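Have a look below at one chain only, the form predicted alone, in structure tokens format.
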Amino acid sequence: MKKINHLGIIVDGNGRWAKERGLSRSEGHKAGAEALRKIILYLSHEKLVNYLSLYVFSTENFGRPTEEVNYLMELFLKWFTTVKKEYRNENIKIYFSGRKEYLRSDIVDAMNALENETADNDGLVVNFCLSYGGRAEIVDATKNIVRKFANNEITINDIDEELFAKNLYHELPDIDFLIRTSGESRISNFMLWQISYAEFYFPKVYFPDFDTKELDKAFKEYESRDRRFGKVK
């Protein structure tokens, strides 16, 4: 398969999936982290990727039921806790964007010690979207080129596209192909800056079922794709 250099993936599906298991939307989180932990280490493995990121909670999210997103919360602290060792020993670089402020301090305390025990690898990067919103990063970035401006750091002149991405959270390449699950064609205010080109694909799987071959699937679509960005070939 032609690798790819920046994935992403919308994470959706897992309320619905447990709804028609008859199970709760908590045990729908907990098999979608499931799936999703073996993505992760399938894309690594098997180097069809450099970089992945994860809309894995959302700003608004914070909207949903109070004990919905404790139980989300528990579960990104029970894993970023745990997998440490595993990334680290895996060459998997991690990273975390996101408005952090929102999130317990237990929680954010867990995000950086995995930033820092994978910060020398330099595999498969993954990048966590979490307590995110495109629309924040974009407004978090004008602020900081405004305060370089404001110090004397650079000019009017100085700001470009170039200039303006590395004022991102992390200066990562633009996304090639976003695959969003559950049938559900919509953006969601995930990485708008960066999906300025990329391909999209909305498989109607939820995503506890979005396993290894479903991914394979995708790929082969992705492949069959013509890339022109804007051009003619």
Ligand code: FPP
Contents of the next structure:
Amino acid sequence: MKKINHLGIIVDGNGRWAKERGLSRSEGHKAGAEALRKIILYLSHEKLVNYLSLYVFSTENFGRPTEEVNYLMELFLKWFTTVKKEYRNENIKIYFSGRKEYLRSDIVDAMNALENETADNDGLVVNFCLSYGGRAEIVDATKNIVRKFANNEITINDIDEELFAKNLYHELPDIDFLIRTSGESRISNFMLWQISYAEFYFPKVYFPDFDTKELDKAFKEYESRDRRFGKVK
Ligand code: FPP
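Show the form predicted together with this ligand, please, because up to now only the form predicted alone has appeared in this conversation.
Now the full complex is given, and it begins with the chain already shown.
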């Protein structure tokens, strides 16, 4: 199989999945979390990708009803606390990307603890984009660069694409393959810098139903793509 270095997933359709079943949106998110848990372990065991970036909460998602935001925050808190030991033993390394300053301090503490606990691992890297916006990431990288310039650590001529990429939230390779579940075909501000040459895939299935079979289908699709990176073969 053609190896995917960096896979991105925009998690979408939890709410519609729940609505179709007469369940609450919270129950949709709970089912989405369970689907996510299985996908992460599958990718880690089968060594199918090196990096996995997941869009689980955008800066815009703070505008959802308070009850839903609160439910998601509790879900994140519980999840990040319970997977700590498991992920350390599974050799999974966790990153978080996003503006932590918008999040509750107990959640930030749990995120930091999970990052620290898995910092020495060298297996699958899972990058959770939480309180995340692609434009915000570019703005924050620009601020880092301007700060370095002001401190005389770099000159104008040092600024190129490589230096810019190093000043993003984490040093991650470009995304090769981006999946958005639920049939929506838009990017919604996800990793704008890193998706420049990504292949896109928009399966109709809602995220709670996105299982390992669906993932294998997606990988088959990726295999059929002819990536030329602007060149001629
Ligand atoms: C999008 O579906 C989903 C979210 C905004 C939340 C994603 C969260 C999870 C999968 C929960 C667990 C994650 C972790 C890390 C514990 P939607 O609600 O926008 O669906 P809709 O468009 O059908 O309403």
